[in-house]
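Have a look below at one chain only, the form predicted on its own, in structure tokens format.
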Amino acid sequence: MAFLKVNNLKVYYPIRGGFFRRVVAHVKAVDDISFELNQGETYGLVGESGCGKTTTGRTIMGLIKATSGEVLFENQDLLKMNRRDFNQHRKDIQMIFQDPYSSLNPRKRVLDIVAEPLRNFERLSPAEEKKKVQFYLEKVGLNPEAIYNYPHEFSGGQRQRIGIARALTLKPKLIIADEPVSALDVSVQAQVLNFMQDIQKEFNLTYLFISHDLGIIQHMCDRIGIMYRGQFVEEGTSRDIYTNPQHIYTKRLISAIPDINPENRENQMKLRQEINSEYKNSYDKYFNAEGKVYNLKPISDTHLVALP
């Protein structure tokens, strides 16, 4: 049985329009897609700026409002629960969020700020509240002493390591991270990626990763969702996805990762070039009269691409 099983997610956002305000159409920010979850695994959500990433994410955590589907976490479907019973389940889900900058309060101090989500489930003494977030920074990698400074008084990759502190202090089963490293530096960036799978190990955590990288999924993920306009393209394991990609989106994501050896740069524009135009003359291949994907057949056992 999977751990997080995603069934006909739709996220429809509507559209009004005329002197009464009718609706007259909808943006399918996510358009009936469906994937699971294993226990202790790292699931990847890659796509382009706008795809529905991000709002899968966040509507899986109870921040968005889903149209329609299911979400059924340890089998039971989030979407369906009250706000109590919902609730209960909150704790064992947890977020990190896009940007360390704007998602920490700036008026707070780190003490406030980590044991935030503790306030909301526990009751705790001061005493007890005080050491707990501090095992948590210390877990993280920082100063367990700096519990009483403010955000501002640390750099990009330690305002995330907050952000990681207070997504773990309930000890949760799943995080969702979006986009967690690209407000970072690239030197910064492994150093929080290598950390989230130490801690990965240590808490037995599973991942939801989102990101537009390619680079950064194939170093964290386990299974990838290839995600264009709302909809799965393509779904696989790393090893599918980078080696043997079969949907045109898939490819045209792949050949933009950046080689850092100057010699294959030639090689590489070619590859670009023959992909663009097999975009440009295939294009029915891929996507339907509408200009919309076509639905997933597997071409393995655990590969699926989104063909006619």
Partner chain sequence: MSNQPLLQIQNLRTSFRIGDDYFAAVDDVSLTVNENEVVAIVGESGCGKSALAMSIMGLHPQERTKLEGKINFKGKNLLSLSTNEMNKVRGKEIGMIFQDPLTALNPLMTCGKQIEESMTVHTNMSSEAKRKRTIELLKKVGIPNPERTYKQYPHELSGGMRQRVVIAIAVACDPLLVIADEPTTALDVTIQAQIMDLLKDLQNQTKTGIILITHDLGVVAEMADRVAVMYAGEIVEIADVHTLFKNPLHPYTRSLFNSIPSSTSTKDRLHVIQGIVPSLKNLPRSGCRFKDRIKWIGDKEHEVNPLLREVSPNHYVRCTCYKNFHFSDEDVGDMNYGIS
Given for the second form:
Amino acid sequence: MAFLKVNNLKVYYPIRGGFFRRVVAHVKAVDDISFELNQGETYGLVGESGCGKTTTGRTIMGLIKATSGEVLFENQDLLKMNRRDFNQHRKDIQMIFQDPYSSLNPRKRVLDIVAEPLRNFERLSPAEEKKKVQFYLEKVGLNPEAIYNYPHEFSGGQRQRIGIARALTLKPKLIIADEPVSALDVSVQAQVLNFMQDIQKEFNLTYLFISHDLGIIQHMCDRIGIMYRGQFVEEGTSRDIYTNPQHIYTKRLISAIPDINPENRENQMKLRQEINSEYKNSYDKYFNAEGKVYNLKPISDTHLVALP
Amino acid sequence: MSNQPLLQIQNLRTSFRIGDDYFAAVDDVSLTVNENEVVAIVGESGCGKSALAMSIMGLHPQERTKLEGKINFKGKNLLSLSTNEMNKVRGKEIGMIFQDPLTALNPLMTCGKQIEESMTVHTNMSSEAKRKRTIELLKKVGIPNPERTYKQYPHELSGGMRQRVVIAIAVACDPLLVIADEPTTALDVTIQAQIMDLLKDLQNQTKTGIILITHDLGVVAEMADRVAVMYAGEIVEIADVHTLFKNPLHPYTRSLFNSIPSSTSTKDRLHVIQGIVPSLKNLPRSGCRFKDRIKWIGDKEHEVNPLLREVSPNHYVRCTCYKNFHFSDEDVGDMNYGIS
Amino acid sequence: MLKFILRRILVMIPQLFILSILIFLLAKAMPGDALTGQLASNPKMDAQTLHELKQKLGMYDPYYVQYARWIKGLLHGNLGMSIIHQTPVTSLIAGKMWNTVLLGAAVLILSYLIAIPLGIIGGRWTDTWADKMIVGYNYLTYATPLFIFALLMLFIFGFVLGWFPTSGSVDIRVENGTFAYYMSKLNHLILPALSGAIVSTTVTIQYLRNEIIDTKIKDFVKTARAKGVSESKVYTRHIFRNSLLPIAAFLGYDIVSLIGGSVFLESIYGYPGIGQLFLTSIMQRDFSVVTALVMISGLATLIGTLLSDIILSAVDPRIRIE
Ligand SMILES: Nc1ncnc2c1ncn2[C@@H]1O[C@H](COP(=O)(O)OP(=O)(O)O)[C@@H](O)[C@H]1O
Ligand SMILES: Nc1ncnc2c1ncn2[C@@H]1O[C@H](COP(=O)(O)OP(=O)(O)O)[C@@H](O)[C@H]1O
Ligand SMILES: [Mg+2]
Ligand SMILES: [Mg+2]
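If the one shown is the form predicted on its own, what is the structure of the form predicted together with the partner chain?
What follows is the whole complex; the chain from before opens it.
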């Protein structure tokens, strides 16, 4: 039984126009995707910017209305729930945002920031609340005395930890991390990634990890879904994707990662050229007449590819 | 000419005024760039990379900045040029590419006009000649429909296309040196790969020297001939790219390598550099500036006045602390990138 | 673009319709009417004649009938009769309209002539003594309400120094159409226009100055400098153009605030325009004039905002109007 199961999810944004600002077209930000997460794993969602990763994450969180489809969380469809039941489940799903500089309200103290979800869902006395906030601050490696400080007094990595502390307060089961380290320097990034792995073990968390950085995805994720224009082109274990990519788009993404070994530079450039020309020449093999990808088909137990 | 370096920076110190005091963001930096050479400058944000680039371009606000040392370019010291003389160098002999293509272009001017502006400033070309050259440039930077893009406004183009326009501006007058400040940081990997290939292509054709500023060691590995690693305003290590990647010596360089999740690493945990990059006001001004972040290394390992020393031919390292450096977290040893 | 303008004009129709209902109801809800006032002042008027007069004017008809009659008139360009002046409202307004338009245009032009250079100087040379003086000037004009400032100007330059006439829009002794006539018009215009202009510079200066300070540090300005563009060209070609953009868009909205300002200005300077007419008509309960004027200013407001949008889309390529 899957922990989170997304079935045929579609999210279309209306484009208004014409004489009376009617809906004239749709941006198909998420166009019929299905995937599932097992408890305790880290599932990576990768793709270029604009492919619909954030929309997917926010729709699961209930922040964006789905056009159609199902989001089954512990076998209950979040999209069909009434408000009260939904709120009950919302506690179990929390989100970490990309930019540690703008995602925290600069006028609020750390205490208020971290306690915000608590205040929405639980009635705690100020003393209990403070104790809880300090507990989680300590968990994320910040000084519990820092509760009366403001976000600007912290470094980027520390702010991201504040964001994580806030996400943890309600003891969620699933954390949707939308590019959690994209705005951070490598060494700070390392700190946050290590830490996310630590708390995953400690709290038995499941991650939906969204990123455009394939290096980080490979480091963090057990299974990976590759998105292209609102659809999945390939899904598989980390190994499937990185050592045996099948879809031309996946190959292109992987070949674009700079190789850390300068001796490989010529090969890498050649590989990229080959894949780019393959991309141009065999376009029809991978995309249908409308330029859309095909439906996913399994090629092994774990590996699915969108081929005709 | 050919054994004379294109650009030679000597003991450059760039200080900014904060309140009543000046604080050096670039401290005692010496660096040469030869014709047809790509020199990468790597380091985390705030270590002074952009401050260095802007010093070469002379683009710091004069009333709040103090520049000391020498920047020799084509036999002139750029720091002693007047604003007018400097304007003749900027855009003509040194071109610059900025990080964020979304903000680097004037939203109210067509792309064509923005590229032409360089030519207007530095040449007497007729408007027809400028137009022809601009379209040629657009073609050269890989824009599929140059006539159309010539008339388009920046907001009508994607990020990757805009960065190509920014590159076209930088190379419009065939500069001898191009400074690229994080040219691919704001772009998707696939676009980044295209832009890197484009820069390499252009360089092969024109033999320009390039200063490539980045925090991404992958980009360095693919592009650079020589690498300077910067920390807290100083260069802590310089070597050619192969040496540096095979045998990084300075603790900061080694820490950087260990903190990137790399496809060839098998380790679960990434290396974390303890502490944070100090702000400009709090930079340590004496001794080894990296000392506070490797506290487990004894004081006597550091030099009192660390200098950049040549430890093997053309490989320079600052401070002696590299000699007995080891990581503190046992589970993270040095990584081997499979180069032997 | 044309389609956009057309759509906006179409949208104006229901807006004006709603406005007309509101105005009509308000006018009816006001205590008294133009004739009640005459009852006390005019000895020949008794309750009986008043009643007959009212009947004749249709004042006892049901509201919707009165409204329909009024709207029908409006659509035919007939704004009704002024009961006080015993002339058609149209001709009453027409005579004063041009004075107001003249004053408004003068205020607008003077205000920009003063504000744009000051804003540019303050923004370009921030924190110099010139900038500090401009900021000081701005505080002063910001803190001074229009009517106090106008009174002060009138007192100093009109009464004490006697440089400018203190009321009217033209010297009645000069012959219409002669050179002296136009000079006299100008002479009457300067003081009210200047007072209006100076007070309305505040927003423009403030906005322009901030906009330039913000634009100065934008990346595209760095790009321009990196091209070798000289400092003065960086300002004229890149910074000013981009900072003046929002100011251009204000133009339409300025028309709206001018309408409000004209009421004060014209009353204080005894300048015969529609602002003054508006005030006296309210006091005399001459509702046909009041309603007509409110309708006109409503229309002007809508046109002003439309103008702003059109200007903005004309100067900013990012704003595309389909
Ligand atoms: N609120 C919105 N209204 C209309 N279109 C949107 C909105 N948010 C996102 N989009 C569009 O939906 C697509 C997917 O966006 P997003 O989910 O943010 O992608 P990603 O996170 O992968 O970069 C993009 O084409 C984007 O322009
Ligand atoms: N104009 C300035 N005034 C004051 N401090 C500055 C200025 N520009 C940069 N700094 C400071 O100098 C240091 C180096 O900045 P920068 O060169 O932008 O770093 P990098 O490009 O390596 O990220 C930082 O601490 C930054 O805050
Ligand atoms: Mg996103
Ligand atoms: Mg920088």
